[in-house]
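In structure tokens, one chain follows: the form predicted on its own.
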Amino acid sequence: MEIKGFIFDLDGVLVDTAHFHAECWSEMAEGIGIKLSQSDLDNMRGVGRMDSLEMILRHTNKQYADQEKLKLAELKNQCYLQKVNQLTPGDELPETKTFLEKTREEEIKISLGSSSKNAKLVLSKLEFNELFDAICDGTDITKSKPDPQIFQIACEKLELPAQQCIVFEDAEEGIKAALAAGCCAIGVGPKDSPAFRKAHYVIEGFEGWTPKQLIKNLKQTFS
């Protein structure tokens, strides 16, 4: 196995925004008369911006216009935007930046694989942008995960075969689309977690880690 190329999800691996879509999901869908529970906002993990829309309408009877989905859809992002927007270098989840300099340092290609449209911007403020070699994100495709579709992306991208990629993913829906890409799939969060129980690897972050200890250790798997 010869790895070349590094795609990372953002939400969730790289930063801890999730959260920030839970509560604006959350306010948007109380304003339409609909209380999501925890399981609803799990399952909408990793999930583009309209395909969760259309997971938080099935909780209704009431049938919503294609003008009006788009409207509710633009409240939530108003409501992630102020959050995104007070983000500051140093917000990243523990020794991200560490893991992605060293990568670069290996010659290791980077790309971000996100379904979130304001994933430039997320990157912006971390002052993340400049050790991606490519981005591919919500603006890029029209499937969300768990299609394979923004992996194949992100690959193409790399100019890489998915063979040589790995897929750092925090969610269940994005390992099936990182596995369906025919990339290796390594779960970011806890080990005991179901939503990893087809990854290749886990680990719980990325700290104590180092790219080459990485691969040697999911080598090891293929064994």
Given for the second form:
Amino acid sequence: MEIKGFIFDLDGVLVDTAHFHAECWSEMAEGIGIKLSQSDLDNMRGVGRMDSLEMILRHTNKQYADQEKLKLAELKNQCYLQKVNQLTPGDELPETKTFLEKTREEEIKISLGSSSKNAKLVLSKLEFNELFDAICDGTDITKSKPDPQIFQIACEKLELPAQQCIVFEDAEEGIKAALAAGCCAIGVGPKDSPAFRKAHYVIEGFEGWTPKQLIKNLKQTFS
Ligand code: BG6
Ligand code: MG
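For the form predicted in complex with 6-O-phosphono-beta-D-glucopyranose (BG6) instead of the form predicted on its own, what are the coordinates?
Whole complex next, starting from this chain.
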């Protein structure tokens, strides 16, 4: 197995925006009388905007017309944008920038693989855009994670077969998508998280890791 590409999810992997999504969905849901539990919010991680809304609306018998659904999604997005607009360089998760820079030095190609339509804005707030060879986000896909589409497109953009790419993900739906695409899947987050049951490897974050060491450890777990 020769690894030539890294594909990074954004929210919860490179920057701690996953809780912005959760806070804004909770607020929007409360506005229509729905109280979301932590596990509801965890299950929505990595899932695209309209699919997330559908998950919320399963909590009510009330029927919403398409126009009303778009309004609710827009309400949530305005809340999210307010938070994201306050991000500045340095707000990324620890050592993610160094890890991306080292990845470039080692001539491993880098793509983003995020379901978010706001991904480019977040990357520009962090001044991360130039670290990527390719960007795949919510504007590239018709099917949300756990569908493999986002990672299949990322591999195409990197011009690499899936088996040569590692996906970094914080969400169970993202791990499922990576595996379905045929990529190697690394969970980023608590080692004992059930979300990472199927991941090939788990790291708590990027602190202390170099791409070389990570690939070495991964290979050892396969041998
Ligand atoms: C994913 C997040 O990255 O993007 C989800 O994990 C979010 O929580 C999804 O719903 C879509 O984001 P956006 O910014 O297009 O509404
Ligand atoms: Mg994520």
